[in-house]
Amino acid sequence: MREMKPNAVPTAEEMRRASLERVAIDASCRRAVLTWYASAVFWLLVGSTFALLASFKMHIPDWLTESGWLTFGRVRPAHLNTVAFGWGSMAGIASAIWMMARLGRVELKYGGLLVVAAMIWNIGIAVGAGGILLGHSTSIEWLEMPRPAPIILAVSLLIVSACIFVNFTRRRERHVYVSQWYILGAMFWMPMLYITAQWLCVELPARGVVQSAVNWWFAHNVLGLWVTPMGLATAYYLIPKVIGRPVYSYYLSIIGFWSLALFYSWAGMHHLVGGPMPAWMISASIVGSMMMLVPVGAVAVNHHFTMQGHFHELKHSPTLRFVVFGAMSYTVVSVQGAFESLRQFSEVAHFTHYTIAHAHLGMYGFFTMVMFGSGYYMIPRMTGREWASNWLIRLHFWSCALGIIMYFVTLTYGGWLQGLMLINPDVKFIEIVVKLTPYLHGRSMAGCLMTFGHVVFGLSLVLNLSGVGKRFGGGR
């Protein structure tokens, strides 16, 4: 959300007209947003099931081994793809559709086409996840889905991007808000990233180490130039919207955007530290990772000073609770990621559960929590009904918040211990396996907590869509 004009006090008539405008915009978005978001929650529940199976198999390796499609090598990539491309991408797109209409002060155009795109996307995820479970994975991380799933997803993604850009050109509000910068960036970057990586890693694979470089260029940038912009766009819109005050600094937010665009695309190859890669490529990637402290600092300062004096509102607003938790997690995980790229740090942390903890704090602690907050704000405006139960909302928040904290702390400590033991030539590998078992039990317990929260959220959404809940009062 942009900074408000300091001396502009709207009249009662202007406020009434603005409210009616927002109601009309929300009505135009209803079918498209609900289709994308409800589908996202469905894939979240499916992906959570796969996640629990994979987690339990880490310390019960003989469980369900009689079923080939339930082996760890299949359920783990099925989890990653259903959560990242099913839940994450679909929830982000739902939020982007709604925010672009709201910020542009224009009713959604081509809503029916966006519904069709959601159906196409769902087919792509179903085909991709099914192919992985049947043993047809490409075995390339983040690109595991076999044909024709990537083609289906690419078609849907191009439709979504085109619709969002068209709606942006039709806007009545001429100022471009910071949330729009992030969304437009994501809608430009992701089709380029996905199609290029799919082509160079799967369709016409590059040879040798080039394929590894492309793979991690994509795997890291799908987080930094797709997931992160969507999450930050949502946080930048909802925090000021809920507390009713402007963003602390519009110009600081633009610095954050352009430094993200400049530095993040360098960062992926620090995952290949120690590999057979040109040293200059790894070094450039490490520099890019450290330079990410610039946009992270800009975002952290902006969010903190925007919230200053309003932290007490976390008790009353579920949206604010989830979004602020996500924004704080973004700062932590980004600073951690910058230092994790260093060669000396990677010597211990690389190939351990420490990296798994880091990835989950970003994808879940930051992005997923922000998307939950987005849902709590958007859905009542789409359906015209409040959420059925505040108790269920609190249960959802604390299950997920405590779950991801437990997950992160357990695997961060256990992973660092694992790394120290791996580089010690006097420690036998079986000793490491035995030592890590309690931490893997903790991982599964945390996963159960988070999955329970997802079920609670799914129940709340079903109740709302079914007509349970008080009538929602306004279009704010």
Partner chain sequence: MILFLGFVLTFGSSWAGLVYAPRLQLGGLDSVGEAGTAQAYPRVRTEQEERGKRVYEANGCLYCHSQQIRSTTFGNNADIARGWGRRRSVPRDYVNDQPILLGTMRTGPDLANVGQRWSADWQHKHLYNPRMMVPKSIMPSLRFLYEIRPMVDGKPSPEAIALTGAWAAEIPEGSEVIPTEDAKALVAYLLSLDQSADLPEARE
Second form
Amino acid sequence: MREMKPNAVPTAEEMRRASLERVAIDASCRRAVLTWYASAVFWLLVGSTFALLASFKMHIPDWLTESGWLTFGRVRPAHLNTVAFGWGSMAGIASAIWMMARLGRVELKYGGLLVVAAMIWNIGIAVGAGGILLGHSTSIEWLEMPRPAPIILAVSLLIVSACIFVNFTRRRERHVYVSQWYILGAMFWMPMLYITAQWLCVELPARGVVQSAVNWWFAHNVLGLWVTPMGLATAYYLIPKVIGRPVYSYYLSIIGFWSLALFYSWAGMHHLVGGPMPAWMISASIVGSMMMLVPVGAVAVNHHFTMQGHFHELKHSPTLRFVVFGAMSYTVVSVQGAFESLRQFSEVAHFTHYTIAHAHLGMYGFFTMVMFGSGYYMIPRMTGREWASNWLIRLHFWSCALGIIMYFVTLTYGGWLQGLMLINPDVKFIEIVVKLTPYLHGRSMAGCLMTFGHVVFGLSLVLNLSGVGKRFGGGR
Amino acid sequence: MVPAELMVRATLLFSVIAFGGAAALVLAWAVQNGQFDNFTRAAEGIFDADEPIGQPTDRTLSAAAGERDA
Amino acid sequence: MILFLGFVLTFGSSWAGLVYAPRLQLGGLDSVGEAGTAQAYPRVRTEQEERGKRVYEANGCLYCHSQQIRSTTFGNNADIARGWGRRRSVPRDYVNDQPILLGTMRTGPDLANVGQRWSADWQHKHLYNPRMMVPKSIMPSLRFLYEIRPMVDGKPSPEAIALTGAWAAEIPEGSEVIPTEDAKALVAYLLSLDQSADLPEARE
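Given the form predicted alone above, what does the protein look like in the form predicted together with its partner chain?
Every chain and every other molecule in the complex is listed next, the one we just looked at coming first.
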């Protein structure tokens, strides 16, 4: 028998019922979650390939230039769209579906429809990425996918949102946990954001600089109101769940949610700092960015105190390793982001690789790592198989963790140098290009390390899905 | 003004009302519904009799050493 | 306490909404050109220039090149000091751009006024292989926009690109490099990039 919490000793019958309920809920999500997650990993591998191509092309500029479809300017947006909308969004949706079922304590309904939605989403990404490579990119950052890809994605997104909301209304647990708040927020914001931005940037474009404003309002909110909520929702569920301790301050977590909802949508304009925009637009955005320190602080303090005294669990749990790494990155990247929005800071950092490093710390160090963690937790509970090899898990963790650290350090430093030189008119432009080359090589090496980790993870996943591995959880 | 500009404004206004209004409504609902009344219970809601507080649920990397609770 | 917080945040979000709307509306007011003059600025692009802009978009030039000159008070006035432009960019410079290509990265130099800096001939050679013109450049070669074909009657066409050095040696004897329509359009677009017109709101 396992150790019991002294003040609430459940009977064997209660335990059995709780266990059966949980297993049944996990089983109900099986097809939907596996389809979304496996597709996500597929796009991660595709996206990593594009990333490496783009990265190597920056220091081997005459490589693969015979035809247009692999030119740098097409491979780069193909990378962004496959990892952000293919990997990130799909993994996030997989986690969201599962967490909503678990937190609502009710079996997932419309799982079949969610599988169909995943297929539609896959088609959308394939059409979009293919379109970009064939030279139909819209050249609007984060919205590059040409028609009809956005329409396909929007349809799928609406189906997913609808399924999640309907399942939410069927929940048996009346109380709404903080993770559910985040997920519901994300599921509400993203379709709105996506459709509005698509409408105002592509279909019925606002003219001139207003379009840039809408563009960056969208691009930044994809991070703030879609990716971040899903990542934080996962962290708020999995960290307490894995270590077996409630979140340190639930109150703080709620404050964090509402302040994020309020401030984040303001943050995007700093991408246009110094540009031909009314200055007060940018100022408002800087205020919004600085206010983001409130939710970030709330999250950071909370996760730290939840983990305190339980750091030894990192030894045992791959999920915890990835999620805690992600949570720590979240704190760093958000604090950095807040200060990056300041004008003095931007004068150097804007237009440089510094920003690229920052973006990767957010999308990768935080979100991707959390999603890996969530996969390590969910998948065995869906397939009924343990992970085939702990060695592969460790290899995956260390190559990705070291990869992103190397990536971040290299490009942050290189980018800062680049920025200092850019605002010094005495430095000839070509000297900057030359000076930057070693850092671009460093980035390619880091990229190889991360991609290697992804291949290892892909292998683990394929093994698990094909039934290799011990039965999960003994035979309850 | 160009009609397209009007449409742009209409879209923006609509989205602003939808965003702000939804946030206000949801918050009002949450307060009325007692979602913020008992934070201790809320935080403990993710545990159950079979996976109680104090029970780590992922010991994958130590499974080989036989530490895993079956 | 919680109720109070709820109110503050509700008020906050509606405030955000109310301020958010006018901020974008204000941007919307900039949609008039300099009307009343024959040489309105910015002028409408020709069909070929517009096609060139699409080539620019399709091949992702904006991921390395911005098209915006920042104010003299920003970043040590480096943009203007580098000779990338004579004045800062203002919203009016972009009213004809759909999509707008401000860019967020300067792996390569700013192109807001590139039309003033180089000739069509230089642009073609540079696009065919940037290292022919700028030896240490890391810009990808866009040679897929050019066609290598045998000369007609052994005579070079007037359109042929005069390659130099190792790049000339790569071309088989009796062949020449001809820009495709896309390449010509792209160069026409690049040559059209020019924000030198004096605008009152750009003075500082």
